[in-house]
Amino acid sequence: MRAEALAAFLRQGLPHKRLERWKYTDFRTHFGGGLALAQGGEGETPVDLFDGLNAHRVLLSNGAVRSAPEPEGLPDGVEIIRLADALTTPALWLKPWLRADRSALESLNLAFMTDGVLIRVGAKTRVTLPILLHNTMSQAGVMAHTRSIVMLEEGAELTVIEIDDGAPSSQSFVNSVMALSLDDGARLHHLRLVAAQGPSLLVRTDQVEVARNARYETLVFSSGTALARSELNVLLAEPRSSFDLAGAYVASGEELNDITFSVTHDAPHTTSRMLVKGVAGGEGRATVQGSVIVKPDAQKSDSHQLARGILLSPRAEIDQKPELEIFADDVKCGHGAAIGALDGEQLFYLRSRGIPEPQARAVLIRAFIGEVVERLGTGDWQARISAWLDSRLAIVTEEAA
């Protein structure tokens, strides 16, 4: 499998702007090359944003699982297995998750994957505590390829929180693939926070399949690293399956944030909702690409996507590209996209009430992002993410001053 995957990658090469899905994120020009494979050394672990949070924790450091919950510490019906352990005694059930027929970076991942986690939640099992996947890259000049699998059996419910952090001194590359499978009636709440810093390149690719009456909800927050791409490919495979995405990005300095998603309605009475908002300042760039495909048999499908961005600098750039491909005749689908600057009248109103201009800008930007932040709800980990986002907004607001 590794040999086939490497051959597939060599045929395709690194992604570049002549590929439609990479038109605004030319990975080839950002990738410096000459990176060795990460060996999973411990390195320096940054301050954990979720330190002290009551959760089942998995730490992946520099491409390898450093710590994971012991089986006796997990609820009945929940399994967390290191991929490295699973590969020592490969079984037929693992093979469908190791495919090399997709994108070039997924093939590269399969060729050199080192570790990851396999999470299985048994039928009718409701996991009360979240599973926290802490992915950190502290080594410079290396690339790490991790692959994880999340399987929810019939009627299961789970919350997964992922955080990517680390601040290597020179370029590193994290290429992560995750496969998520939801059986009938399952519910998965998936939060991803990209909080890495410095010259890191981070590409995360999710392959999601949602069965009858199942629901997949995901929140994506991204800011801080040189290049961060979150790509989701979702298949609504059976009737009354649904998908909900909300995302927010803050691109400051010379950062590039890319949120790309593709949703295929393959069955009737399926639903998808996508909302992405963000701001770009300095020479920051952001890309939001959303593709919705409604197959001929997917009658009564309901889909809507909305992307909005604010430019805080004449040198910043935001590219948005919504797509709809509809092959059924009884559907409800729509999309919207808008890019602009802060409203001058609103800014004047706040300043006329004695609010200094930098603070007034911060109020308006926070209110703009608030529609996504509200999806977090209330609680301990939600408050931590909101505070982190405020710190990132303070940076981009200061640049715009």
Second form
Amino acid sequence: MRAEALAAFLRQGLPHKRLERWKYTDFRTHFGGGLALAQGGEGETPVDLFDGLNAHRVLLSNGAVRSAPEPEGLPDGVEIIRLADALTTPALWLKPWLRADRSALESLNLAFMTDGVLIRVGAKTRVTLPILLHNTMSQAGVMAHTRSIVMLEEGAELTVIEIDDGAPSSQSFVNSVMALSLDDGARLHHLRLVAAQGPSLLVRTDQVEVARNARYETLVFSSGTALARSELNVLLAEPRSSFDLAGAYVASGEELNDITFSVTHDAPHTTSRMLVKGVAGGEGRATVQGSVIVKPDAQKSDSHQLARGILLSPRAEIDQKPELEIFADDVKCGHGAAIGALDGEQLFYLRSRGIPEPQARAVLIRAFIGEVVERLGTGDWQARISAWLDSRLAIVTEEAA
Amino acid sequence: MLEIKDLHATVDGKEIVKGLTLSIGAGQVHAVMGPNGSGKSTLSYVLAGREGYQVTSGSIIYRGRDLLALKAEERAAQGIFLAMQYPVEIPGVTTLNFLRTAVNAQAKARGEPQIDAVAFLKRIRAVAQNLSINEDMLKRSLNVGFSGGEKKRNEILQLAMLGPSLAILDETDSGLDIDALKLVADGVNDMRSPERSFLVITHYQRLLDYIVPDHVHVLSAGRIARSGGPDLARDLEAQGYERVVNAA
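Let me have the form predicted in complex with its partner chain next, following on from the form predicted alone.
Now the full complex is given, and it begins with the chain already shown.
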């Protein structure tokens, strides 16, 4: 399996800008090379943004699981298994999750994957506490290929919060792959915070399959690292399945944040909603690509995507590309995209009331991102994410001043 | 309070204000009337410090200071307030948060303590009630989906909460029906005091029936063509700008 995956990777090589899906995020030019495989974590347990939060915690450090809940600490119907353990006695059910026929980086991941977790939630099980996946990379000059699987059986409900952090001193590469499957009527609330800092490259690739009446909701926040790409591929496989994405990025310095998604409506009465907003300042860049495919059988599908960006400096760049491929005739599909600067009239209005310009800018930027932040709802972890985002906005706002 | 001397100002390289001189004493209400394009709104933006409104010569002294040396936010903190003709919509910022931010920013600039959240809420509720602004409106995004009248009442709410020394009302009466006009005028009249001056810019005499000015000026082609008492406004209404200006 690993050899086959490596061969698949070598045929394609590292992604580069001549590939449509990597047009604005030229991975090859960012990748310095010469990275060794990460060897797992050591030293003190790193503290994350969610320190002290009531959750089932999994810590992945430098490519290996350092801690995970004991089975007796989990509610009935919930299983969390280390991938490293599962791979020592590969079960038949694992096979479909380890395919080498996808993208180059997924093949590379399969060839060198070290660890990850398999999360299974049994039928009708509603998990009240979130499962927190903390993926940290502290080592410099290494790459980590982790792979996780989330399976929700019929009618199961779960919230997964993921945070990627760490600040290696020189380039590292985190290449994470996640497969998610939602059986009939399942609901998954998936929150992802890409909060690493420094010169690292971070690419996440998700493959999601959503069955009848199931709903996959995801929120993505990305800011702080040299290159962060969150790629999401969603298959609405059965009738009345739905997908909702809300994403926000804050690109300061020279960082590049990339949110790329593709949704395939493969059954009738399927729904998808995508909203991505963000700001780029300094020499920061952002890429937002959204592709929606409606297959011939997917009549009465309903899809809408909207991307909006604000440029805060003349050297910042935002590339947005919505795409639609529709093969059914009775569908509702909309898309919108806009990029602009802060509104001068709004800025003057705030200043004329005595709000100093840097603060007025911050107020307007926060209000702009607010539409995405509102989706978080209220609560402990929501407040922490909101505060983290404010700290990122403060950096990009100061930079613009 | 305010001394404008031989003011010349351009917008996009075009001279709009051409030698305007005006003096407003503390506690006085001055009305500036004039036809479209006479420079009324330009004057208000120049006073508020909007970018793109270039003063080419002349001076503005406000409470003994050179106003033109100050940024928009500094002028606001020094007590200048402009009620805008077209209040801007700001999605995602509630009136409540916006005003608390503004009140505190001004307090900070003046070296005064920040206002307590509870006290602020109490005060804004009382002022809002007088202007028939309900709680729901305070929690909505600033001016978003507000009717013309609601936007203007919101401007007066801000005026009352910020308590400026010099309030400039730029065509606050435009787009208001008679009830809303009375409400706005009452709001302004409640604010009149010996320490507070008003510059009321309007097309029509109607507003001046409710906010009675001490002085009326007619602006024509970027300068003051005539000045007089409240009667001048009535003459204008009866005879039109052209005759009154030409008679000067």
